[in-house]
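Only one chain is included here, represented as structure tokens and corresponding to the form predicted alone.
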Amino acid sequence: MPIPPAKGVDLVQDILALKRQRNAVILAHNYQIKEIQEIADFVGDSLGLSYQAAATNADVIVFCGVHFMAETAKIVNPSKTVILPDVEAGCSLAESCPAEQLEAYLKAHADKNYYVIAYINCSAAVKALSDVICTSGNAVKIVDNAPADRNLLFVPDENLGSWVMEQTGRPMTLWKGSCYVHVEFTAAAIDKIREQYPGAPVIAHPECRKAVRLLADEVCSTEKMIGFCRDHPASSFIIVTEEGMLHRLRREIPGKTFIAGPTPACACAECRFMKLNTLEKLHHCLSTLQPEIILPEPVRARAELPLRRMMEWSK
């Protein structure tokens, strides 16, 4: 039987004990907050949780993080069963590129025999249309595989391509899509906080503008973040992409400082999506098994075979 809810500790406690009955796994994305990162069974970003998804012996898999993410689990998981804490946590990325719009596109542009490289935040439905994935870790990688032969068609993001696109020198036709809370930050609010912590090397993630990125000492993705800074001399850092990230790298790097890019409005950028996920709502999900994420058996199968190939591409 489930076992009721509880706060604080004993809160925890309970999810641990739903977590063991039901022989589930926890996934939890670098932006969550810290008591969801805490009591996770593995904490990392799109490309890390998507490998531990498609390895994962659990019957059930938690994934908190954002829509998007639980249905590419589920995708490379047909017969488990995929959960999400709030089924409200949607992404502006994926909601910028919606398919119908995309499949429209590539209909009147068939002339154009684009390559579809489709940036991992973005629908199921989406990456059924598309040719192979790709995360902010692999984007280059990823792109520098795609035949030489094709034109490519690069979705959602329209900041993450243009940073490929210089790191590659591959042209691409870029989606006009971005993520909400990374295109907060701005040139000066990164001048202004180096000013004030002048030894701190600055690091961005890709989706940023690019304004914000030539400011950067290194661009990468979250992952990445946590070897530049484990392995780089500096004791402070300062990280330029949403909040959550901050708890991971003062986690596994106890010894150095790290301080949050702050934009115009606040000293920090909190993805309102991401933080709809609660240790309550976590609880919930584990008792009642809902919210699923449930996909039509053609797209999740459409869908898996570009995820597939990027996982491939990514070895």
The other form holds:
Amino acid sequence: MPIPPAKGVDLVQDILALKRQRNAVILAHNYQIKEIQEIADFVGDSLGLSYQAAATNADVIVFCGVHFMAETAKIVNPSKTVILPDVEAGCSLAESCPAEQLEAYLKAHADKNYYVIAYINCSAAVKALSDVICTSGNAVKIVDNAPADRNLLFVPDENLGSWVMEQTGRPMTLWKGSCYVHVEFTAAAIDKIREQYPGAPVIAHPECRKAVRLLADEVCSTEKMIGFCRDHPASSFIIVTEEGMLHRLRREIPGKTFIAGPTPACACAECRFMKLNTLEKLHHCLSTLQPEIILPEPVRARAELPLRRMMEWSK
Ligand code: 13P
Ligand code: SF4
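Condition change, the form predicted alone to the form predicted together with ligand 13P:
What follows is the whole complex; the chain from before opens it.
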């Protein structure tokens, strides 16, 4: 049971007081609920959050996102306490590539001598088996930089992987993983909403299927959506990604209208893992410093190499 704040004390004020007491920083992904985005020190995409985690002077990092993101913060900050509000906040994409399966695959295909490019949405153990990490914000750049004489294996997102292949012209073997949220969008559902808002550009995340990406005016990471919508002359946009992104867009670009991309079943798509974090759980984890991310040192140290390589290459 989450520890509630003292009687009569405002939850948000109590979180802020605990944050000061702990010398903590609150990092939040763009898919977090509005209330968490509003209380966070930094809200961003996986790439921005990795850089923020690497640069912080805080003693405690509270990661309001999913487990692999908090692990990433721990990989670059072994001596800091890294906590996340709900330890069950996982990721279907990370789950689709267990480290043991990747290890067995690499052994079985040793003749290919794969250069492994891992999308950041994977476990620390998978990162530890990889040569370089990428995010949706820098995947094209990272693949462009990969050694020209090596066969590339891209894990775990086949949709992001195929989009990167289209952008770079570089052949890659793709792991068969996907994000359960982004594959819910269909071309038919996007066509239908477009009929209602004919002038609104469609912006899709590269984790969407190809049929949806082909309909989009722009395919980009969540952070790049901000710049695209700010700079574009249109006043309304259809945003084809997890619905938390709309809070961020509405907050930062108040003069424009953002319409959630629908799925056949729903007016918008929600990630059930991202939505496990609440203000109450954030308060509880700052009070108890639990749940804490602990990584075996050999795994952490090995995973840091491809992560630092990514940071170096995407400067
Ligand atoms: P970005 O924040 O890198 O765009 O990725 C989206 C995502 O699905 C994170 O889980
Ligand atoms: Fe994972 Fe998809 Fe949720 Fe992102 S939106 S955390 S990729 S399940």
